[in-house]
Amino acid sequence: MMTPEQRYLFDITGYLHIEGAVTGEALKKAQKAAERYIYCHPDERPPGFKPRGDDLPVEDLGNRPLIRYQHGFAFDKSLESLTMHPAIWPLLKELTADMPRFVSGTLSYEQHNPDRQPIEKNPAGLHCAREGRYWYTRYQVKDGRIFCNDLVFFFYLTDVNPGDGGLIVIPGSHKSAFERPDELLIPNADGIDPEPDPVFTNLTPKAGDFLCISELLTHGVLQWKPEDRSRQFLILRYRPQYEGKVSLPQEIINRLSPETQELVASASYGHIKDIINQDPVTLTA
């Protein structure tokens, strides 16, 4: 179960920042695993692992400003274990009414990009689930528990300091009943980032932290400013087990521990997976 503080803050803001969830040797193993994937020669990558993105060749070795590495969570057990980490497991169980399904886990790598182009009328690329085809996303409270059917957990492998850029959110916007006005934020001189405004918060997690958001929360990203270090994090997505079909390729599923395979699996409404009663979760080979 979520703590009363977590439940209150998530309901009020639409996000949670879980600090220091992974530390010491466990964090070092995860960081090294991510680096191996990012800088692995294409010919040495296991089947199913490659960057993705517009005009992104498979041969890319990590020298683009922003790269999304497919199925990064499955590249190493130190990364896979984060999908059911004890720091987020109680949240996942409550927010999905004890019926979670892991959807995807992408490794994101971002460098400073001096050539980043502005997004017309939308500085920082603000978006949320209610915009476009995900109109059915839900957020509700019943019997003292929160339910949300579209969740994102960001696990950070590198530090984000104030002024670096990165993720921004509009706290409380997960409950909005109105469309976001185009003129909400004023673009700055370069047209990429918005002018500072109290309406949004720039979240600055450290390596080993989790951020949890409802996909209904309006969020975007400021330009990454440091030129001497990158922003690396896992994007872990979850939905209820009875919504949607498994989209991970079989070659990735075959790599996973039995517990993670169960978490990935679809199931009928009301079915309780065995992993729900495993707390904390320990993966087996």
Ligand SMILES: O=C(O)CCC(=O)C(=O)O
Given for the second form:
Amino acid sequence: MMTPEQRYLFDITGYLHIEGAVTGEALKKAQKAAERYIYCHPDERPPGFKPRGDDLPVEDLGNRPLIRYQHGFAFDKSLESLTMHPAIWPLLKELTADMPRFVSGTLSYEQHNPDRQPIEKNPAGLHCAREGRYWYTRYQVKDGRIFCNDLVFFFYLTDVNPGDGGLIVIPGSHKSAFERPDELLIPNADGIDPEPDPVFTNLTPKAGDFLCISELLTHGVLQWKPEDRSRQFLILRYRPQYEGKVSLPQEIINRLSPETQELVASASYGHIKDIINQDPVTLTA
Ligand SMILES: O=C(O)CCC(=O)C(=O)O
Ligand SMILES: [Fe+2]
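Now that we've seen the form predicted on its own, could you pull up the form predicted in complex with this ligand?
Everything in the complex follows now, all chains and molecules, and the chain you saw is the first one.
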């Protein structure tokens, strides 16, 4: 279950910022594991691990401003255990009515991109589940509990400071009944970021923090400004266990601990996974 404060804040804003969930040695281990994947020579990556768009020539890898390292959560146990971390496990259980399925866990790596092109419309690329084919995505409250069928938990491995850029959200937009007007935000002089506007909030998590959003929350990304630091985070996606199909490759699933294998599995409505009765969940093997 969520705390009353978490429930209240998530309900009115559509997001939660959970500070200091992972600290000390555990955080260092996760950061090192992420770097091992990011800086691994392409020929030495374990089977199943590669950045999206890996069909580009090797010389180009590592130079792209934003790279999605697929299945990053499964690269190391220090990352895999984040999928059911005690700081998010009670939330995940409440938000999926105790029927969670872990969909994917991508490691994202973003560097400053001096070549970023101006965007004429929709600077920061605002989007949410309501726009397009996932218009039926749900956010509901029943019996004093919140239910969502499309959840994203971002786990930050590096710091974001005010002024750095990164994720922006429109608080409360998870309940919007109207389409977002195309010209909601106005491009700034560079034409890259929007002009500052009180309608959006730039979230600035530190390494070890989780951000939790309903995919119904309208969100986007400001240009990453620091030239000497990257933005590294895991994108952990969840849905109810009885919706959608498992899309993780079998070679990735085979690496996971039994508890995580149960979390990624589909199951019928009403089935309660063993891990639901564990708090905290400890990964065996
Ligand atoms: O880069 C980010 O912080 C947000 C990523 C995002 O919105 C997405 O993966 O859908
Ligand atoms: Fe998104």
